[in-house]
Structures are given as C-alpha cells and as structure tokens.
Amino acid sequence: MEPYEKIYVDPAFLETEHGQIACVDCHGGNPEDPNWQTAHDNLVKDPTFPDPEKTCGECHPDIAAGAATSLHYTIAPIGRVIERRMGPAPENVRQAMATARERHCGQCHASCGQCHVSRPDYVRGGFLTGHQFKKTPPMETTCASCHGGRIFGEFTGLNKKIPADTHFADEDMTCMDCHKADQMHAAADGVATRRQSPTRPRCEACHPEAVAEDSPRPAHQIHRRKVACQVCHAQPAKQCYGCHVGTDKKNIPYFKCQKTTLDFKIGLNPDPSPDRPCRYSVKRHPPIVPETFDYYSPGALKHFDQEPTWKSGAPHTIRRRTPQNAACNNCHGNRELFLDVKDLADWERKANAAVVVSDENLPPAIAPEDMPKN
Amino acid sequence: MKIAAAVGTLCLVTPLIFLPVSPASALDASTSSCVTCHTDVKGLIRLGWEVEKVRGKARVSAENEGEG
C-alpha cells in the first residue's frame, strides 16, 4: 500500500453518517493549522484504542463496553500462557518479560478502528476504503493481516497441495460467516484461552445433524463426543517451530522462526469437559521454545512444561472427504496420524505427556466384519 | 417605514434559516485542514515524501527470519 493511500480520505466518506463527525472530535490535533507537522500535535491516530468507549461507545455503548476486554483487544490468553510457563519469577524477570510481550506479542492486538476503518497496526495500518467505516470488515485486508501466516493460507488454499477449506472454496464463506460480531465483540474477562470463549464458532451450529444421537451417518453416531470434528474433516495444517525474538542494533524488534511444516497430528484432549468432551483432537504446534525470550531474560520460562507445545487446534482446512475418513483403517491403527513421543524433541516430551497418544491409546484397526455398513 | 423594512428583512432571512445544509458544506464550514489535505491525492503524495524525509521509512528489522 502506498503511503498516500493509507491516509487518503475518500470524499464519499464525508457523506456517510460517520463522516458527519468532525475529525478533531475523535482524533484531536489542530484542524485549523495548515502546517502538517504542528497540525498533528497531540493527534490520536487510533481513537478506538485502548479505550473505545469515548469514541465508538458514544453511539455503540454495548459493543464498545465488551470490545475493550475482548480477545482481539487484549490478546490476554497469550499473556496467561506465558505467565504459566514462567511461574513465580523475581521482579526483574517479570519486567523484562513485560517488555518482550509489549514489543512482540502485544503488536498483534486489534481495535474497533483496526478492523472497521483501517488495516491493523501490525501491518502498519492504512485505511480500508478512504476512511469509510465497514460494518463487516474485508477478511483479505483485516483478518489476513494478522492471521495470514497460518489460518488464512489454510482457509483459502495457499498451502502447496492442500486444497482450500470447503467453506471457502465451495460455499464462498468468509471468516465472518463463522466468527460473527457477537464473538468478535464479546467481553473476555477471565477467559483463559480463546477455546473457552462461550461465543466461539461451533460446527454443530450449522451441522446439528452431525452430532445428533440419531445422526443418519454411522460414523457420526460412533464418534460423536469422542472425536473432534477436525480429526476426520481437516487436512494438514501449518506447524511452526523454534521462534526467538529480540531487538536488533537499530532497536527494531525482530523474530526468527526456525522452520514451518505442513503436518496433521491427532492427540489426546488433556482436559475433557462437558463443553469439550472429545478424547481426540487435532493438534497445532505453536512456535514457542524454552529459549524464545532469552534475549530479554535468559531462562525466564522456568515452568515451560506447564503447557503442551502440541495444543488443540482448529485447522481451517476442512473438507467433507479427507484421506483419513475415506476408510476406517486409514485412521484406526494408523500410527502416523497420531502424535507419538517420537514426534517430539527431548525438551518438549514432558510438556506433552498428556497429549501424546501412546500405543495403548491408539484406536485399534477394525476387522472387516466389524466395520459399519455405509 | 421602519416596520416595512423590518418585515422585508424577515421575509428575506426566514427562508435562509430553514434551507437544508448539505453534510459536505457543513464540513467545509468547519474549515478543517484535515479534510482539505486528506482528500487531496497529489498533495498527499508530495507530503508522503516530506514525511519520509522527516521520519524515515517504516522500520522492519532486517534480522527477521522465517514465517511470522
């Protein structure tokens, strides 16, 4: 995006409802000063962050109140995971880690404005359409800006030899068809992970028959509440390994990600609950290693093993037919599909003890006479 | 004579009060340099060069490696 495009205001915006509000009311600055440098003194680039209630909240109080603590605003679960991996730590370590989180993890938050008016700060902003407010943000320039590394490429079929998610390829769906406004704007105080969010998308919202006790498909009857939908219906997805972060000689933050692969691994659900009862789920490897933050505080993640490095994931590579669901024994007894201790580096074995599928937990191969008809 | 003049003035002014004001002209009335500058593509291109001289280019570390 050219620099001028980022800040060009389309005159059509001035005809819209939001265009009736004087610029200075939200952004401050000195609107009568013709000198751009002094005119921008005290300018608020994103008046919706960190507190959207004084701007958006004037007309949208319910939405703004929840949004301020939403997962996109705070990305709090990432901080909580890091806290658990740190455990009790002296103040100097906590301070160093707070700096690291602010410089790196904290760059990925998004505000009302960074979805509905401009691209997120993480990709250095830029108006979506001449400052016009988009009730439904365009996924290519908003969602993909932050989720482009893994999710967006999976969803739209950018990964080599992995077809796009059927919801995108065959049904023309966008991110927002599943991740609706009530999820995006939901307050998330105390939500430990995004997977605990009560407003998260659920497959059964659109496919109730798939999880019904009397589902017309035997495979659905047999596996319901035992196997996550993605176990049968997802394809390989991107896994990241060995991320290190730091600050270069010019004081600019950097990251180094050692490798990425396209893999499909099924693991155990370490924490079954009535809400998430399945025994098996698809796993995703996030890029963290014990040394990720060593630049800021060597050895800060002293309790690294408190969290697995193969975490329950939701690959956006869904297809009705997949290699593993084409026949019972493509999955049953297929050691390759299930997370094995051999798949792990030495340093992550303890962290993943509860998610590795041991030989005794491997679903056994099914004899032909025992296979369901259909 | 004075009464006639007052009535005449009222007749002229009253319709003006109730004339609709278009949003664009309402904004122009606020004489916002923001609108003047940010709707002028050529000006913004020139300004972009000027800003770059003052603030430098957006900074991305040359040390980034791998997929982010």
Given for the second form:
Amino acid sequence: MEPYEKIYVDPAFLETEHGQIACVDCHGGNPEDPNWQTAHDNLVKDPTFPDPEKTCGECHPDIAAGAATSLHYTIAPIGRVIERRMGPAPENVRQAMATARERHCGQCHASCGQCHVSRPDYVRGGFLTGHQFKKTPPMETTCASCHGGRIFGEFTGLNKKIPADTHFADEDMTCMDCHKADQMHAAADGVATRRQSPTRPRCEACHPEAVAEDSPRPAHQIHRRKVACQVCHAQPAKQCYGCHVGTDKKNIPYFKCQKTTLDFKIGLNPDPSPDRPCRYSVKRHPPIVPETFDYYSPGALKHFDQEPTWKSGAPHTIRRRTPQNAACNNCHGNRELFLDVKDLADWERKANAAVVVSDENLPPAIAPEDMPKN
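For comparison with the form predicted in complex with the partner chain, kindly provide the form predicted on its own.
For this one, just the chain is written down, with no partner chains and no other molecules.
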C-alpha cells in the first residue's frame, strides 16, 4: 500500500457508529494543542492491544473479555511448545528466549483492531477501508497476512498442481465460514493447543453423516474414529524445514528457512483421547530445529525431543476425491504415504518416535475379495 492509503480516513467512517467516537477517546493525544507533532505525543497506534477491554470492552464486554486470552491474541501455544523444548533453564537463557519470542513469534498476534480495522502489524498495517470497521474481516488482507505462507495458498490453490480446497473452489467459502466468531473470540485459558479448543471447526458439524455409525458409505463406517477425515480427503501441503532467526546489522528481525516441500504424510496420533480418538492423522512439519534460536541463546532448546517435529495438522487442501481414496490399496500398504523413520533427520528421530508408522503399524494391503462394496 502507498503510505497515504495506510492512514487515509474515509469520510464515510465519520457517519458510522464508531465514527461518532472522538479520536482521542481511543488513541489519546491532545486535541487542544495547535502543534500537530506535539499533539500526537503518546499516541496509541492500536488501542486494542494489549488490553481490548479498555476500548472495545466498553461496548463489547463479553467479546473483549474472551479475546484478551484467545489463541489469536496471545499465541500462547507457541510459547508452551518452546518452554517444553527448553526445559529447566537459567534466568539469562530464559530472558534471551523471551526476547527472541517477542521479536519473532510475538509479531503474529491478532488484536481486535488488526482484524476489524487494519491489516496486521506483521505486514506493516494499513487501514482495510479508510478506518471503517469490518464486522467480517476480508480474508485476503487479514487472515492471509499471517497465514499466507502455507494455509492461504493451499486453500485458494496457489500451489502448483494442487487444486484449491473444495470449500473455496466449489462453495465459495471464506476462512470465517468455518472459523467463526465464537472460536476467534473464545477465551483459551488452559487450552494447550488450538486443536484442543472446544470451539474449533469440526468436519462433522457440516457432515454428520460421515461420522454416523450407519453412514451410507462403507468407507466411513470402516474408518470411523480410527482415521482423521484429512487422511482420506486432504492433498499434499507445504512442509517447512530448518528455520533460523536473528537480527541483521540494522537490528531488524529476520528468519530463514532451509527449504519447503509439498508433501503428504500420515502418522500416528501419539495422544488419543475421547475428543480425538483417531489412530492416524495427517502430519505437518513445522520448521523448528534445535538451533533455531541459537542467535539469542546457543543450545537453549536442550530438551528439543519433548515435542515431535511432525505434528497433527488439518491441511486446507480438502477434496472429495483424492489419489489416496480412489482405491483402498492406494493407501493400505502404501509405505510412501506413511511417515517412516527414513523420512526423518537423525536429530529428530527421538522426537518423533511416537508418530512414526512402523511396518507393524502400517495398514496392510487388502485382497480383492475383501474390498468393501459401495
């Protein structure tokens, strides 16, 4: 965006309900000062962060109270994973890692304003539509700003030879059709990861017949509560490897990834529960390595093996028909689809021991006479 586009306030905003609120009520400053430079002293760029209840909470108390501890607001799960990989650490290491997290991981938080008024700070901000508040944020300029590296491209079909997700391509759905306000604004105290959130999207919410005991499709009956939906219905997704973070000579934070690939791997669920009982799920490789934060504190991730580097994921590459579900033995007995020890670097084998599919856990090929009849 051009600089003037980022700060231009559309006169139409002044006619809206939010436009009736004085600028200083949210942003501070001194309207009595004739010098515009000093009048802007102590100006608050984003009055919705870090405490949305001071501004949004006056009119939206329930939403603001939950949003302040939501996963998008705090990105707390990232911190918890790093803590487990660190383990017990001296104070100087913890302080160095806190700086690293603030400079890098913490840049993707989503405040109320950075969804409903402007683009996120991660992409240097800028009003969506001249300061007008958007009840439903446009996914191309909000969601895609932080999730554009993998999710948005998969969903909209930007990856070569991988068709767009059927929900986008065939149903014209947006992110908010599945990730509704009750999830985005939900308080997440005590929720370790987004996959534990009780308000997360579920396939069965729109497709109850697929998980019903009397599903009309034999494949759904056979795989019910054993195989995650994405195992059969997702396509290859982007995997990232070898991320290193630091700051350049001008003290500007940066990150570098060694490589990315488009791949599809099925692995074991290391922690089955009544809420997530499936034995097999699609795996996503986050780019972290033991040396990711060495710029700030060499060797800080001394307990790196406490978390797998292949994690259960939900690729936004869903299609009704996929290569693996075209025939039973496209998946059963197909060693290449399942995460194998040979897919791992030496340093990550211990971390992924519980998610690798050994030959003993590989679903066997099915004889023609045992094929289910649709």
